[in-house]
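A lone chain, given as structure tokens: the form predicted on its own.
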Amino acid sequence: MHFGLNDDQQLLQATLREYAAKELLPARRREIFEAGRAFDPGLWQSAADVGVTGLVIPQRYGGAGLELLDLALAFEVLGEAAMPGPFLGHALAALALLCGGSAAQRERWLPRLASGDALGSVALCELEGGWGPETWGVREADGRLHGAKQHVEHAERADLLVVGVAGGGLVLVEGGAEGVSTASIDGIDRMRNLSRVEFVGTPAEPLPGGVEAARRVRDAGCVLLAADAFGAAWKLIRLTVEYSLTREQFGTPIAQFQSVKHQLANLAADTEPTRGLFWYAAHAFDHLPAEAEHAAAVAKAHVTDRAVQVGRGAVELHGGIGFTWECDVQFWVRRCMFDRAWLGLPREHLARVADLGGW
């Protein structure tokens, strides 16, 4: 057995990393970050360039062909880079039509999808909270929809909607559709824009199977904030030893200080091991259909959480200037709560595992 990284996988972060590092300088971040806007069209088109768009479409319609664990570990590095746009939801939405469209649905959307010429998002969050299938209260009939959703990535530049309707079904929406309306939402992470839409005898198009395809959306964007948060939180304790090397105290960098030293080995060794969480998740969902469910909430849970901690202990380690807005700290911190918050809290996701196990 294997428990490493293949060659082409490590190719693929090595490749996104570079991208990154080109694409997304310090400075830019900053600027994006000050400006709120959190998209961005060239980062977005080189990002569709190199091929981030369509890593799970399908060859046949343009994209990779690839599976949820390298999708994954594109996001891992996504995370590592605090990058804005509309990443999660344009990837959740590609997989919503590839687990539950008809034929002419793929064909209509995937290739431009996968070019990025089209925007997808996902509107799965009801006014009241919830997140799941089973609490979906947007009302579909006769091709009509009426409700409304909230924290809806980047809705307002979405080219298409993909909601979840009363039933556990979905539907797609278009931009633009009439009866659409849209208001931001003030998030915490600034890299993501964030919106409630409501919806008023909007034109609706179900997916066929969009009962089964909603189960496993919200599986694949556990494992995808799951692995976002990973890549944040090593970035966090990257740069905090940075910062502990350079940092004096009493003419000493705080790295040599004992309590120091142990504050990082302890981030250090809590957030590696939650690596092997999101792989798994990431294997079952292609491979272990019957363990998919289990361990995507495992890891959304565990490896989001824990992202949170270290963002708390990297905000303490940079001493006062950690909780001030110049710190660029903050992006990743806050792109940890993010990770933690959407889709669900880990208290929701332990209850689900408690409820698979038949606790």
Given for the second form:
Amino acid sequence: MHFGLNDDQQLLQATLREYAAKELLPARRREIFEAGRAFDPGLWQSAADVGVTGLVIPQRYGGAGLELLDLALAFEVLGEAAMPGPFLGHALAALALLCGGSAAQRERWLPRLASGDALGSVALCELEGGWGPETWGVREADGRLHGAKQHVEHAERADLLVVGVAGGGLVLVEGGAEGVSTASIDGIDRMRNLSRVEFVGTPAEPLPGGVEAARRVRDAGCVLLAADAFGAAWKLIRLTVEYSLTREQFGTPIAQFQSVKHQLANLAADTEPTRGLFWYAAHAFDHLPAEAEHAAAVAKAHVTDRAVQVGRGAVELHGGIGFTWECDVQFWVRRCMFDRAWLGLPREHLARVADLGGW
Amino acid sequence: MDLSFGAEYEAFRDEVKLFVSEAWPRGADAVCDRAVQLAFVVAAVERGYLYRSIPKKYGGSEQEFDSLRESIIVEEFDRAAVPWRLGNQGVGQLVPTLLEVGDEWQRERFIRPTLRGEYVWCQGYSEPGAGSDLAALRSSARLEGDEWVINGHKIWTSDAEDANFMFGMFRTEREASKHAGISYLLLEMDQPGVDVRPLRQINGATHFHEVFFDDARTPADWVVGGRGQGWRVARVNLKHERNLGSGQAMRRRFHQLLDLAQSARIDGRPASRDPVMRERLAELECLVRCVETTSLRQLSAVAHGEEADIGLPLLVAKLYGSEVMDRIAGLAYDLIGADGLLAPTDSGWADLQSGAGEIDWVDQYLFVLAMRIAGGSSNIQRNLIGERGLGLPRDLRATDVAR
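Go ahead and give the structure of the form predicted together with its partner chain, now that the form predicted on its own is out.
So here's everything in the complex, that chain up top.
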């Protein structure tokens, strides 16, 4: 029995932290944030070089052949770094192929996704706001797609889009295919660009995995968002601790004041116990199929909600400076807001927790 | 990660289950029968299931350390609602303290009868003027010949009426500074100078007491760890008060809440079908999962020698656990509706002792308030988390301000 990280997993996180510290200097992060163009070819290439793009893709396709837990641990570090770029959509597109793709589809796409040469993304959210397979309305008939999606990560650049369709299945659409138009959205997290995508008679190829694969993709998305938000939440706590030790008022660092100390303690006490939620959910995805959906819904609903509250507390503790555009705290505040809203609000996942619990 | 215990441990679990089914007479009203309880404990020690870290010469079963086996034993004993915990103070606190810093004669004299439930102990720490600031205690002991003469007043003493003995902190060195003047003494409760008075709680029950000392006496060598070392000894003791793994208890309480939500009715249907209640229950499910997975992390870390990884989870466990228990009781209190106007019956204590019987949620709603206070109040926990967990500076003291 072991519920902790092994040496390889600790090394993976250490390697990624090193990559993030080296490749994403604070000034560069600020530049990307200001420009609002989150795709940085250099960062993407170096991420591919350390293997992030192919972490869960089997070795025969050029990936590392690791598990969702390992990918979640990577996402914890990405969240911590407020790493800009299309990591989430890319990972979910690869997972969709792994969970529901035909041998030919995998053969064709996975090697290029693993190396990062091709960029994948997923189009899930309907214009009415539904994220789940049961809400999808984009129609696929005779290999042609009609309808629209929103909040698609980095859609303009994607070489491959995995689209959720009416009936709950998934289809593949190639970048630049006939009848696809995209319009970028001014999104909350300037480190992860979103678009609206419209399909008019677009050629599309169904994934044989059907609804089951779509549900697996949702579970994986829930786990990765929870991990990302957890990393961001701890970063916010650490930033705020540092600030409270240096900011002086009434002749002493504000960390000296019990009101500040207790507020920070509450943030840590509310955050640390949620670590096991995304660990467990990731482990369940790989090894405990009967529990996977429930555990993923619990992790997504709770960790991302907690993380947003940590962000709000962090801003308050930073005082006036925390409310300014210049203060970096907002990178992580926005990241948590994205993680909480993307793939559905806590309320929706809590409803699934209740349903799956059989209450 | 691997959440299975493996074949060897599952076989061990079956063995423990079989033992429980034979040694614990199910259905009998044995919860209150001390003799049956003791017989179970003795049998469990003989099998090597209890007191595993305690040498055989003191009455333990002296087993190799194996936290997984320990967790299986506790799980299976608790699943069958066996009241195997004999007096938390004696077994949980005094015995480990004596093993660590006691004199050999003290170990030989006190440990075995304590493990057998023949000696019941109470803890004399808190005083009316020394709660969170425990070192401010004023109850004193002065050496007269070969005896300590004790005067003062202790409070929040559980089991004081049943206890044969007390271990406690007393000021013995008048000239020494606050922390250095304290000794850890043992004393007999049944003597003229000791007066025990019940303390009635917010829920009407009386499980705590005040203890008054008026020239009470105890032998000179009933001091543990040496004169003036009481503060250090008590810290050893507090370390043993920490309780690993409350996930199972939390899950049990949540299931009781779910049962209530399914039997209580809102608008003519089970409350568990009401959308607002469903969401509140699901939120609590998330919190209970946090406690459970944190317990798993602790169990795993201890089993694999990775204690360094669980410093912070352990620091926040008490604060977090008390808040989750509070929210479970709060939701239940909403679910019972107008019954919330009824006076509490004293069910929380029995439930805490044995896990058996019907739960009275009014009582529970009041009872869980104790969790925010006992064993270090929530605000003291926040100080510890801030200072030890996050590296924030110590509080300003009155003496700092005066400077």
